[in-house]
Amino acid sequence: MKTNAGRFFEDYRVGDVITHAVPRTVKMGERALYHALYPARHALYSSDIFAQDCGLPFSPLDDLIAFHVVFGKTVPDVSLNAVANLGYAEGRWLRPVWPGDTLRSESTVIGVKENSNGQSGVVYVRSVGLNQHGEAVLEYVRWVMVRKRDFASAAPVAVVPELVKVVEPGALVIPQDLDFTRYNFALAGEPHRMRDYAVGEVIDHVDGITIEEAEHMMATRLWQNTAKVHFDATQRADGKRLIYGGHVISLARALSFNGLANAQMLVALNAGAHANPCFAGDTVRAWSQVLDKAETAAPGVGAIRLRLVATKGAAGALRGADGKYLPEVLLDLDYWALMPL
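Can you give just this one chain, in the form predicted alone?
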């Protein structure tokens, strides 16, 4: 048989190393399409001149372009037969991705645990994105619920990895020569620097975006994400295509510009959960909460830890009295970004 039906839960073994096909060279076309699909407008990823004033040779590609490309490469081997992508941890952007770089992905299976229904299980992988020089540009852990091929097959020995809850500020990788001492707040779009934000502060990003069916499928194809649940309406009992979780992440990040225009570069992904499914027709709104702040060794550069929530509901509403996510909450993302001190 020459076609690939994808891996099922029982095909994974802890310690397996998977080299994903196919390498991809990313250029300005990816940026243009990214900025068309999402209202992305952070200055460092929009202007060579702005980036040069911040010490970089020119503007790198958006950090979430790197994430989507690296993620998309893993799908045929990790989540083609997924029920859902459940969460993220220990993510770090390790170096900028420049137009013309060629990216590829590798993953190591670090955990497996069958679900109690015997029909699926959770697979944990640590994935890394590499450029044409073999240098790591991004790493993260994610866990995915994957269907079983044979419900009667024996459950593997459960291995659930211990993951750190937060990437420590000292482990953040700051791009070489980044310098915010000449940062132009007028051109960036807002006057607020890190000292203007208080830990615990909640920021309502005000705007909303209604997701369209064709738009999310175009985005998912752009990142070469082939997971069946995003395209094939027969994969779910309700006959709906599931919106790719990364699409929601990029929408929420773009919406966060209103209130966090100076949170320029993502440098770590501490944790993330796709709390509830998202479908075409849903209107996505976003709010953030400041969780922590730290200085870095780079001139004028601070690190701000933020919770980013995508929701169909109100700002600040996250969990019910039972401790579970409210049904209108779509995404709960904990990340570090770089911001002028």
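Numbering follows the first chain given and starts at 1. Not measured: the values here are computed from a predicted model. Rigid core (definition): largest C-alpha set, two forms, superposition within 1.5 Å. What changes on going to the form predicted in complex with another copy of the chain:
Shown in the overlay between the two forms, fitted on the rigid core, is a CA shift at residue 156 of 2 Å or greater. After superposing the rigid core, the C-alpha of residue 233 moves by 2 Å or more between the two forms. In this overlay on the rigid core, residue 104 has a C-alpha that sits less than 2 Å away from its partner position between the two forms.
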Contents of the next structure:
Amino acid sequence: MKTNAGRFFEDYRVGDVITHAVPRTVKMGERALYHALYPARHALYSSDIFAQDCGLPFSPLDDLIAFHVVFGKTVPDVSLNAVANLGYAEGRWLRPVWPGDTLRSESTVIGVKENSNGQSGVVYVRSVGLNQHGEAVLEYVRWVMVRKRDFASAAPVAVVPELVKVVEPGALVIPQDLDFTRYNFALAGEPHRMRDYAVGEVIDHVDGITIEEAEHMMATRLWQNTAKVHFDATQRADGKRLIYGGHVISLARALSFNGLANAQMLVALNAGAHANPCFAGDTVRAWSQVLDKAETAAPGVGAIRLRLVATKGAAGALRGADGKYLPEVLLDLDYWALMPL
Amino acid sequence: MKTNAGRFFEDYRVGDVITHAVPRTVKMGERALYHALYPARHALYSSDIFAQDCGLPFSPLDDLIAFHVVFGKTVPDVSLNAVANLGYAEGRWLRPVWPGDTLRSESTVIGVKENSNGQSGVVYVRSVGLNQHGEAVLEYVRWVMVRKRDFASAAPVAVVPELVKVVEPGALVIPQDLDFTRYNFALAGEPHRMRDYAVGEVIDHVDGITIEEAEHMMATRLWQNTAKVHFDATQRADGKRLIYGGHVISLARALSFNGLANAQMLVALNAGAHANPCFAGDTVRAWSQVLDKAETAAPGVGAIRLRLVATKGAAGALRGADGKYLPEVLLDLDYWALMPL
Amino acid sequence: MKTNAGRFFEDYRVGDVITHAVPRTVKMGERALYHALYPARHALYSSDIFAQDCGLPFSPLDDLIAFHVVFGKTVPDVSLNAVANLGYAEGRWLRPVWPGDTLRSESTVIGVKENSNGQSGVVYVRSVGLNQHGEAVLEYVRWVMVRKRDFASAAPVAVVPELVKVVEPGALVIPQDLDFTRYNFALAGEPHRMRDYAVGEVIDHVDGITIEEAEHMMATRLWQNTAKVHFDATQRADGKRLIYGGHVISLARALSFNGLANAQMLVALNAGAHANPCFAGDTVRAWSQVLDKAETAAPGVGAIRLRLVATKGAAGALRGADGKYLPEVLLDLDYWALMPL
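Show the same protein again, this time as the form predicted in complex with another copy of the chain rather than the form predicted alone.
After this comes the whole thing, all chains and molecules, with the earlier chain placed first.
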């Protein structure tokens, strides 16, 4: 067999380092496609001039492009046989990705725990994206449920990593030379600075996007994510293609411009759940809640912690009386972004 | 409310200058997408070498990319609550947009007139697109019908701008150094020069394109046009997404290559009407009529004034016995283009 | 008539050289779109760094981008009135296409043979793609069946060119400075080098892609291929749009990564048949068979000759008992690729 059948639960050992294949040079073509696939409008990622007015050499690629490219490379080694993508933690963007950078990914297995049914287990990996200089641009922990190859095989010693619930504000990495003291709110699109947002405040982002098959497949291929269920209509009994969860993250983040236009740069991913599957024809909406605020060392730059929720149908409550996500909730994401003070 | 609810009729006062948000750096990625979304083949916008043989430093971005980017930025401030996009006038392309340019838009309110029903009014704006040097690349007048917030509010003094029906040939701005004396007709795709076209001549552009939802949404997002009706299938009772009128303009212009391959550069938009709505599944065709011809000061460069009509179904008559556009007419555009003499 | 009605059989004479219209500058935007439309993952075309480690100045555009651009230009002159695309032979990639190159195409008529029905004939052309320096980047022979304009016209003297069945290994052109001695198999995605493949070996590429209308139309437009049947749902009685055969070639080649990740560069197209039409909704799969292997003069670089078969539905047999392609076979391609020894 020369083709990749993917790894099973038994194939992961704590401490293993996996070099993921197919490095990728990303340029402005990827940005143009990103902005065609998502209604992305944050000015720092749209205009070189705006980015320069914020102290950067020019406009970096959208932070979620970095995330998707790094994530996509891990799929053949981490989640090809995954039953479920269970969570994210300790995600940090460590430096901007510039057009022309070449990204590759590595993952370290940091935990394994067999499920009580003996048929699958949970694998924890810490993945890092590296640029052509070997510098880390992004890191995050992800855990997935993976099937066992042989149900009769012995369970490994369970190792469950201790993960922080929220990245500490002091651990956020602010891009070099970032400066919001000359920030142009008119060009950014909204007047609200960090002090205008109250912890607990909820923002309904109003707009909705009805998803087409061609769009989510183009996006997912662009990130070189190879999971069959996104592309092959014969993989599910109902003939539906499951939409890559990251597509929903990017849609929701782009929709959040309307009300959070100044939450410019993503710096940490504290947690994330893909609450329910998303399919073509769904109309995705989003709302956010302000969870926390913090100062940073960079001039004029604050950090705002946000819950970003994507729904199909009307935005509303998050969980039912049983504590479970309501069926119309697609995504529940907890992240830090940088915003003018 | 931190989200943008859009402006209502009462929010426009003659003389107001609106700085539109989210400047955008456009590069070759936008061009690649433009050429994937529309069957664009005009050689000056396809080949750096062809453009250099016409005296330009390299191939500019398609003139309608400039139009869409500049237009898209005006949507959140001008047409989010528009009931109808009523017309265009006095449009002129003032200098090419080069890959790497950063565009932003400004609009000046030049007219307001409340409708007799007291529920809406017409707003006239002159919009200008500016590059990173503050140079104007495009200007045009647009008027839209906008709902009133409060039907009981008093009508403003009516101001209706006087607009020229057609941009004078002497007012056309020819790109610097443009020279068609060494024009390669074989590479351009057709042998017809301006003297081969007669005023009154009609050209059926033959080809048709059946539109898909994913295509028009990708295009419209690429221009950062945020109007809900283009993206959200729940906005209309019939579950259809209304296609951005500019998408039809670009389709028709690209289809017009077949018969007008040498109408290379757009220099003026005299008038335009989106006669009927367009939806996914429609097969768009186009025909043109030569309205006028003029010389220019540039070597070998003539100006040809064209009516460009897009239809769904068969191309045919424009208006019925009642003087109204026939239901299969989508677009009626009046523009000047540059063509070898 | 100013529009192009296409050529008929009588319009081709052996020895004619046709300059095809609309040269095109291709850059990284085209690559980004290529990688969004096809699950392309060959590392040499994904990463500048990987390409540099193989001796190249940076990553070239995918070889099939070159093929599609060159082919697309020939359509208005060669296949607009074609009844069928009958075959390819003697195809060779002669030098890489770099981002920023400007491509144009020329074809020489090398054969004509009227069919016995007197209503159509076969036309053989040798097409060559040239870059901005006038250097050939690709050449191939294609033959198509074209309708006669006038069934009563006399048949020309039949000229059928002698074409080699397979490009000789010695005739393969290896890109300058290509060197696989420091090839990184981990980053390329698979450990298999040429010696690991046996002649006769069959590789099932496992994955499938369900095609959407928007995708194949965007791809086909990007190559400026103007054949109506790909875009206009009213052209066929069944309302289907016929998918450009090259779209299936690119899909199959990209799918073949899984099992042939190290078959990096295409250097020859020996033969090709579009066995059955492909339509949106089809799920395309692919399998390959190793036909031959050869050494090259470049360090560490071998040549592997592969049959690449695309199918809809399950991959299986190629031909029925009657010797004809089975209805689920879409493509049968015979090519040479370069692989580490």
